[in-house]
Amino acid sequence: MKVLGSTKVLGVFGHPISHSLSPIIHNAAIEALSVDYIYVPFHVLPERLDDAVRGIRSLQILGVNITIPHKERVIEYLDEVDEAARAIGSVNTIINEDDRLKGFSTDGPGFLRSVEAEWGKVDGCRVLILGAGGSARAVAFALAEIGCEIVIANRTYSRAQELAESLKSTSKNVSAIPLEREAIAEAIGFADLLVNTTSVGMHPDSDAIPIPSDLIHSGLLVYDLIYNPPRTKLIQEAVARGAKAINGLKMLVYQGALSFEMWTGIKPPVDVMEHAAACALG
């Protein structure tokens, strides 16, 4: 890979950034494609944040992806903001179009076509989403515009309530549950697909597990966003019991080819991107 005085760059906001597997998956891309971008991460400090999003303009930078803890607050600083981005109200994708900031979240899109890749169209399916945070947002927002039903359980029931109710303008068919063994239990046994946005079960935590596991059926699709580790003791437990399942690295990627095809206007190799996220977990 040549960096030249014409490469675009493109890259990625996050406090801490190190870990990122964004700039591997898009470089990964650029370099299959032999196309003049780079992709750089950025570590950028809450309090610095609007210093940066005024970089993307001086820097000529075409773009930038948005990571925790940025994707709520940078929604101040841009001119323009995406309807499903407002609706959410997280921004993970910035396009900067002749000096103007343009916010958009590619999470619910990548998310449904990483789930329509692996398992086919779950329109209209039922669906209980643990947690209640700015993924379970995306996921809901997503699933929701596609008529399905969803239950969305929280150990702080007054966020799953919350985010039902945010979700009742685009879909009716939308409630909330503790997420407790009683509530789940009944969820559960009508659910066909099961999606866990919450952060149990991942590294170094790896052993817990979000639901008791002997409420898993052979029925469900299981959903982990988590991908490290990329077997989860859900995604395991399901497995053993006769379910599907697969981890969010899928939906890690697809995010990002969109969020590249944004910029660039060129479809990615989503299996190479895939490829170089799992070969960067090992």
Ligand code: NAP
Contents of the next structure:
Amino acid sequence: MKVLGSTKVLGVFGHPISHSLSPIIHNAAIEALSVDYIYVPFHVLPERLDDAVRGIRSLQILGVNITIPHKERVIEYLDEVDEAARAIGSVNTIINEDDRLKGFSTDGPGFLRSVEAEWGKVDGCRVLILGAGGSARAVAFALAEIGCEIVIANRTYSRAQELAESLKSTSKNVSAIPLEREAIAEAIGFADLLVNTTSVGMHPDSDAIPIPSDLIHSGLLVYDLIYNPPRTKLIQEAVARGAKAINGLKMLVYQGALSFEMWTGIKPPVDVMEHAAACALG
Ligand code: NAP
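Can I get the form predicted together with the ligand as well, since the one above is the form predicted on its own?
All chains and molecules follow, beginning with the one already shown.
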């Protein structure tokens, strides 16, 4: 990869940032396409977020991804926010169009694209979502828009209720349950798709599982948003019970691919991006 005077700059703002796979994924696409861009990690402290966003304009950065912990708070510094991003209250992509900063979220669409790439269309399916945090909101709104029936289970029940309530204008078939054995046992029996958006099972706590494994049935598609480790305990138990299961690497790649296309107008090679991310994870 050559960096020239003409090279256009893309990047990611986060805190911490050194663990981010986004530079690897995007620079792999840039190299494969031989285009004149570079994607840079920026360590942005929470108290300097406003300065960093102003820097997008002054440094003429073409676009950035936004990651933890800035996805919600960055909204107040933007000129415009896409309707879907406003609904979920989170922005992961900023486009700089002649100094006007527009915010979008590619998390939900990236999740849906990755599901379709793996299993085909899931429009109208019955989904049990574990978790009610930031990623659950993005996933739930995307699934509600394609007519899915949604049950949200969360450790803090009131957060599941709040998320279900905020989805009611998009979907009539949405309800909340506590993340407890009896309630999960009932909901999972009717589900086609199980999505884990909790951090349970993430490295280094990789022996943990968000639901009792004996409740998993062979008719389920199991999507664990976690990608480190690549085979979580949930994925191992699902496969052992005859269910189909994938991790969150594809979501990471597809949300990145959508951002890349928004900035450059070029469809990036998702297989190259996924391979680069998988190699980096080891
Ligand atoms: P978040 O907003 O902090 O939400 C965390 C969720 O996990 C909450 O629902 C929380 O429940 C639940 N939780 C945490 N510890 C728990 C425990 N011990 N038992 C039961 N529930 C627990 O985080 P997020 O941004 O949504 O991220 C969640 C996970 O998704 C992380 O592992 C992250 O790496 C992954 N992720 C992957 C992608 C991707 O592209 N693949 C994208 C985004 C996120 P309470 O409400 O009760 O606290």
